[in-house]
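Coming up is one lone chain in structure tokens, specifically the form predicted alone.
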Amino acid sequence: MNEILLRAPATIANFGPGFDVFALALAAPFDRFRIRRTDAAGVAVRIVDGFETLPTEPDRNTAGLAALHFFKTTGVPGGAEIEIHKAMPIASGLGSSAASAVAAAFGLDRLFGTRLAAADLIEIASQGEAASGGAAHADNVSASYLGGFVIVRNRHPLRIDRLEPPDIPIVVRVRRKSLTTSRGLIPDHLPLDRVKEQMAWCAAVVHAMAAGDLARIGEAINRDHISEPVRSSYIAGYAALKTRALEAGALGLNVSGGGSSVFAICPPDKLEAVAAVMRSTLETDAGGAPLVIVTKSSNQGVREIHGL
């Protein structure tokens, strides 16, 4: 096999209080990929359908960097051509870069028959993430690879736990972040009382996921002392938006990944009301009307497809 076609899903990392630990795969949006093996060494990246601002140099593109790590890790001879068909918004906290890294690692493993373990491929993909966020992260890539709800239990060595969530209706309000990354602004220390609250909320997320309790999932993701206070400060009108979404029937709302998108968990009969709130223009910036996506959780990660 010299070519493989793939799709990899968007994800919500830092899911609620789970900073660098929780992530959830989404049914939509997703990107599609064509990956070819070549006899000559080297990695070439091409991006289809616009997105001219994305780098295509292999060491600056998450798919390209993951491919370079794949060849370095496995030592297999040859190279790759990676064609990315983008449908996911970029730089918005929905795991676009992770999906590309996952597709590269997954596709090359299939093309070259290396049969690496899932943890090894997730580790290769996480190294590709460094091209986007400046450091290797495993939350988005784990969810995009495995699907479902993931818990990054340990980083070195990598240990991932996965739960199959119920159908979770989600409204995402997409905004491109104003900073490349706000990670350096996250506090290193919290007061003990807030640490205890954060631990309780994380436990509540896992319990609610395991129980399939939509209302409690929403309640549990609605609070966070680590990421939300910092990243929401770069989202104009965030506090008012959260209040209005909850009043419209959302069960919980928080920042998606590194921002500046936000997501709300809703009962099915409240999706349109919450989406209408999300479409309202509460910002003071000049970014124009936001993109609002009505989607849901997915238990399916990266997979092979038979056409683009």
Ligand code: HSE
Second form
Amino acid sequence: MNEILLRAPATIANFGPGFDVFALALAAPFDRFRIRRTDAAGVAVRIVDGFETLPTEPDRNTAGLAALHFFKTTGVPGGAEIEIHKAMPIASGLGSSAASAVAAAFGLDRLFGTRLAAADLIEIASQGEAASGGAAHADNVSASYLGGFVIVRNRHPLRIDRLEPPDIPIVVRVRRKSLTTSRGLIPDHLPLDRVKEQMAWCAAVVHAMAAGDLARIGEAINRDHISEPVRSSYIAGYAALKTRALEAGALGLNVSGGGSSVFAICPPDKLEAVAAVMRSTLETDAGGAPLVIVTKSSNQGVREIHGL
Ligand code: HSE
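What would the structure be for the form predicted together with the ligand, given that what you showed me was the form predicted alone?
So here's everything in the complex, that chain up top.
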């Protein structure tokens, strides 16, 4: 096999209180990829469909960097051409860079027959993610690889627990972040009373996910002492949006991953009302109409497809 076509889903990392630990895969949006193996060494990346401003130098592109790590880790001879068909918004906290890194690791493993374990391929993908965030965190890549709800239980060595919740209806208000990454602004320490609350909130997310209880999932993702206070400070009107979305029937709302997109968990019959709030409340990103995506969780991660 010399070529493989793939799709890899967007993901919501942190998922409320689970900073660098939780992530959920989405049914949409997703990106598609064509990956070819070459006899000659070296990695080439091409981006099609309107995001040609993304870097394509392999060591500055998440798919390219993941591919370089794949060849370094496995020692297999050869190289790769990676074509990325982007549909998901970039730099918005929806795991776009993670999906590219995952597709590269997954695709090259198939093309070169290396049959690495999922945890090893996720580790390779997380090294690729460092091209965008500067830190090799594993939440987005784990969810994009495996689908479902993931818990990064241990980072080195990588240990992931995974749950398959029933469909969770979600509204996403896409918003690009104003900084490449605001991770560095998150304080290193929390007072003990906040640590206790954060532990309780994380436990509540896992319990609600295991129970498949939509109302409790919404309630549990609505609070966070670590990422939300920092990331929401870059989202003008965030507090008002949260209040209005909850009044419109959302069960919980928080910042998606590193921001600045915002996601809300909704009962199915409230999706449209919450989407309307999301469309009307936040200011429009420079030069673009507000993008609101009505979607749901997905237990399907990266996978081969048979046409682009
Ligand atoms: N856990 C990461 C962060 C996700 O919050 O920085 C980045 O999308």
